[in-house]
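Okay, so here's just one chain, in structure tokens, the form predicted on its own.
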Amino acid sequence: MTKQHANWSPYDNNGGTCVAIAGSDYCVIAADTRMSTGYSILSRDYSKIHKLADKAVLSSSGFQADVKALQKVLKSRHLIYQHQHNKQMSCPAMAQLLSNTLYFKRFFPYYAFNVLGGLDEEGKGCVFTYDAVGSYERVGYGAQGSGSTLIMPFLDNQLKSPSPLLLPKQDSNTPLSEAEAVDLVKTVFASATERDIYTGDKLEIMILKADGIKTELMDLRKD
């Protein structure tokens, strides 16, 4: 009789898709609210967007238990920063903290794929996109999660980000107005939901501006 090895994994992939777009004075962060495992839907109303600071919002897909653990670590590190510096972290500072936190766990990583969006010190929109072990890049737009392979070609076609190899360095922010960016996000999610079974139910959109955060909800396919 052949010996069977237990096929257990400490990770799961709960699916879902996150998108962020940075503009001249705003940042749009969006994610669907479906949480799945395999062919089962665990929740149709699970928010993947988490406010870390007044001008930094994190959206994460992957293994949601690891995402929650990561958010907890970032919250406590941010609290220490506020006590030491008597101010909140800027979005680029939070981006570096997130990178360091993920890299510290590189030998047993958080199975979380993050997009961080917010406003920088000049009030311009900024988006940072990550892999699971903390490698990150500032971009004009980004997508992570199960629908990212469908959404990124669409965004590349519509927004045509300048090459990071161009000198002098080009501004990566998109030329769209806030309303156009929100419409584009709604379009890409409606499109991805048709083809990706892990994306659907509702779309949660956060719009960050200097005067605060607005939230919008839109229904997606429920099948």
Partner chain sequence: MKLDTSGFETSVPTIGFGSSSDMLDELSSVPSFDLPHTKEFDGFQKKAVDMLKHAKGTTTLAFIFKGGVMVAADSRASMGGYISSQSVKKIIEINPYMLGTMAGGAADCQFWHRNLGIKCRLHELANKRRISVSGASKLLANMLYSYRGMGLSVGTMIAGWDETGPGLYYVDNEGGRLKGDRFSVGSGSPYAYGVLDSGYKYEMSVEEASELARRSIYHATFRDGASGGVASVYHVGPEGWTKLSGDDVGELHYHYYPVPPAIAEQVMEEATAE
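Given the form predicted on its own above, I would also like to look at the protein as it appears in the form predicted in complex with its partner chain.
Since only the chain itself is given, any partners or molecules it might have are not part of what comes next.
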């Protein structure tokens, strides 16, 4: 007697790509705005970037319903933190909170591929990259989502920073200027859009600096 398998899955993949680059005093977080299901486009204007705190911005691709639920949990936990500690959460603190939140659903995971970007306690840019169940590490740059396999090798080529594991320790942040980093992100998304069907429509770029957050929107191919 063969086991009956469910023909309904609780998950769906809404596609999309997210990228983040950490600089000496800035952090660039970018994501496309296409939300799709299978071969259909649900929206050309869906933002995958969410501000969690002044210095921490989350960008997630994957199943957007799970992303929305995850975002709500993090927002409420941040509010509690603010009440208890009278200050905003720092990016490394938010990074660990996100990791724990993801792991608590280890046996029914959030189908969310996250990149967290922001500024650390010293004002330097920081990017944290995650897998679906919460393992995380601080990196100089990261990409997640359907176009990540197209983008990562190129970022490795342009930005390959020394591993944080090397001894003597070397800084993993990119030496690029803010303008160069934004330009790189635009280039990289334009290329990914050419070869990934789930990436396109518009590119939303958020630049985080000590004095505030700037947002830029760029058109991508809509086919």
